[in-house]
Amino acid sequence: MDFSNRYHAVLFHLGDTPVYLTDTLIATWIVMGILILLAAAVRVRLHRFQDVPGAFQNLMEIAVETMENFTKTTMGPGNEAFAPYFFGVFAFILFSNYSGLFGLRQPTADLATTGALAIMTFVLIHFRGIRKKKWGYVKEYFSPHPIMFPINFVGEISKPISLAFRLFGNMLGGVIIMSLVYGMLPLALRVILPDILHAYFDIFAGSLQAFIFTILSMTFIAEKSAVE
């Protein structure tokens, strides 16, 4: 049974290397399109927000305030500016994980997607650390003794790797199990059992993994930018 990311057509070439339209790319575009439409809808409705909020305004305010409070609690005061970024990251991962409910291959079941998200966290960790601590941040890699530099360096490199593979492995595992279930069951039984498994792998595990990736990214950035 094929669990790989299918290639549909060549989009363009980078030198002699073809770049293909894949299942992951299609699902990513769909998720991005949905998020853009939702953002546009919120932007339009912003002009109609009132002192006495309606249901839609209440929902948006709760979502924004929850993320702001969560960011402040996790990263500490002064880091509220990260809330919009992590709101977007959480929403993208969550919608990507839920896309399996609609027959799409989750973008997060592709290491290229989770790797890109992890690299963004990696860049923010060190950008924030250098900005807060200046040269003191570089000295931390040689603490408590210069001989510890290789260990400290490997420890930093392991953070984005663990973030990427944790999300990728959990979501790919769900894709493989669901593919096996659909391939094993006769057509008449592909209703109840797959729905239960979708509820676990796509909804429960998908929500949990989106939360874990977000909170670990926040924690890594906060601990490196904390001034002692």
Second form
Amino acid sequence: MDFSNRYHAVLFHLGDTPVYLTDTLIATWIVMGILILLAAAVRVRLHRFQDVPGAFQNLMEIAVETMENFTKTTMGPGNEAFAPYFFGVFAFILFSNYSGLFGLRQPTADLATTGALAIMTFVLIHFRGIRKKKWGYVKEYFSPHPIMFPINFVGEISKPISLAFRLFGNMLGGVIIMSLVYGMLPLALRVILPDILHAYFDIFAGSLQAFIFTILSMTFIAEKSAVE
Amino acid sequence: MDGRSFILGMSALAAGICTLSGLGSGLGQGIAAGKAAEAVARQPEARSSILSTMLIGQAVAETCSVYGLVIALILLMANPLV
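For comparison with the form predicted on its own, please write out the form predicted together with the partner chain.
Below is the whole assembly, all chains and molecules, this chain first.
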């Protein structure tokens, strides 16, 4: 029964606080490496892309086009520029969640990762809102009546917290149940039986949570920057 | 009985009670899924938009039970009372 985020070595000292090389960090680096290699492979082949696509080109075009259409339908017109950003976020969360299949500890089962992702969304929500609405952004906090200001304010603060905890809690729940099952089974049975649980927690819940994080971020940004 | 073991035992009990927060969100998610099934039966052509609306609503409803899980884990792993 071991589902804690293990410390492997001290990387460097930040003042007096040691910064550790954790399971999360290793898994994050592996996921980052895979995504960077994939992006580099696409970039190298980009000038060789043809009108009649091959298998690899077809796959990439489908992925990018799906994300563009999805952004357009969810966020409305004028927000197409968010498609590449959300494609990156979605790919990172999806690959992180799938990394549990290869015996890594999912980076998304760590509050630091999900908190960073949620802070990115939080900054985007408010920068976009201020740029689009100017003074209407401030006025929105005092509507429909100035007495509602604390409620509106707390509502804004709770958005990134709930985003971070939703992803974190779902993935950590999967990690805990998986490690309990692995600890319960004898060594010979660990090959086949947990596969069903992996299919549910890593593939189904992982895809669903990646999708939900992306679509909720999109909705929050779009509703905050909508000009009446 | 010393105070420390009393606090630990009560924390384990509290962690169990925290998981009851799944009750409400489970009910809510089930109701949402049932209504979505009704909506798809009435309008099969609007299936994809009904599905994504249902998923957003269920994700928001799930937040409460995730908070319960996080509090249970804090009580078990990083108990602030001991």
